[in-house]
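Just the one chain here, the form predicted on its own, laid out as structure tokens.
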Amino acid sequence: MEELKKKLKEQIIEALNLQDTKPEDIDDNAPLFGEGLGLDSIDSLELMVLLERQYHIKVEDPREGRKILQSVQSMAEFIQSKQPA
């Protein structure tokens, strides 16, 4: 799980072009939107595309997407739950 979270942070930084951010700057449980990383609705679309391209996971329900994209931790747990055992 730790490796997945580190990889996710790197992918988020690259996908959203967060040039001044390092993976260690992103707290696993910090909100990605609002007060935490400060992402917006356009960024959420980019993160959905990242999930689809990198992990072959398509999120159909926007309400589910909101829960999944709360933090790096929630994204990692979702990805792990969708991976074959």
Contents of the next structure:
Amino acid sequence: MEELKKKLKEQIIEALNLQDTKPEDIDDNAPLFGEGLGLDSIDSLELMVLLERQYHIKVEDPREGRKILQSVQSMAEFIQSKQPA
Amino acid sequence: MAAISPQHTFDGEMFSAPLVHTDSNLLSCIEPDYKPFIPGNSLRRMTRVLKMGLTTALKCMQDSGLGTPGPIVTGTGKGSLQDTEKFIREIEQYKETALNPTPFIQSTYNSVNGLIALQLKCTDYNNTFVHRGFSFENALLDSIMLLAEGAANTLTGAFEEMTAEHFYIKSRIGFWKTTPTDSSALYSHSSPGSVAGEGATFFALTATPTPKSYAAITSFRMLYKPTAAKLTAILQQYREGVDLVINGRNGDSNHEHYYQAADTVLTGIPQLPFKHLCGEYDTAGAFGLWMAAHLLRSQQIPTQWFPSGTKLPAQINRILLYNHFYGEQHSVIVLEKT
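Please give the other form, namely the form predicted in complex with the partner chain, since only the form predicted on its own has been shown so far.
In what comes next, the whole complex appears, and the chain from above leads the way.
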């Protein structure tokens, strides 16, 4: 799980071009939107694309997306839940 | 006014900075530090021409002292090529699935206008014209009509970028010279093609002059594929009282005959070309207009830009700008000192 979260942070920084942010600056449980990283609605679409490209997971329901993209922790838990046991 | 160009135009160093030239057949813009103009959180998503266009527009509004603009009207031949290319590449790479929204949104021609309006909180008229070599000229025409209808001012501009891919595509259809040509000696290499360029140029236009005005546009004509007789007649009509001609000559032997026809009509009036400064692109006419307005207000010529030693008039009160884009879209603009 820790390895997945570290990788996910690196992928978020690259996908969203967060130039002055390092993986260690992102708190696992801090909100990605509004406070925390201060991401916006276009970033949420970019993160959906990240999940599809990197983890082959398509989020069909936008309401589900809101919960998944709450934090790095929630994204990692969702990815892990979709991976084959 | 403000301009980001291949010369040192953005920071007001045009009279002291050396002439920038290249033999790569591509004059690329000197980009400023964007951080004082655009918040970091917005900057991270923008590609090159968006940053260039938005920053030039913001600097122009600062320079004008007008505060919030009224209508925002721009012209671009190609918009954001970087975003367009990225979006198309990803369509192929990801088989039309999992496409990032950002390159698609930013590949639309009016994204620069949208960014300007968002940053300046301007909800007035907002339009982008995309008409190849007439893109900026149509933005200018629309702005003039808006001012005539009562708008107090308009923010009017143009932006264009060149990418490696687009440079290659255009080279295949003969737009650029086939041998390395020093841009500073562009006019002595009469052969097919020109050197590529790019730039962002913005003007704050007002219905009546202000203390900060550079010049007044007193005449403006667009001519599509004019005959020699038509072009000559129009130039003849506007040559009265002109002290200086600024022309869009670009060293392309395929279309040089139009400038030669203009030389004949405008005999006796000093001429300065501008394409060795900015290169050739769809909206290069905006750079020519920027240069003309600068010369009118400063009554000075950046001598390092024009080493040929053209004899210039002691007073410049009226400038005629004549430009065309590969022989198709021609424009004639007369500017006067305010």
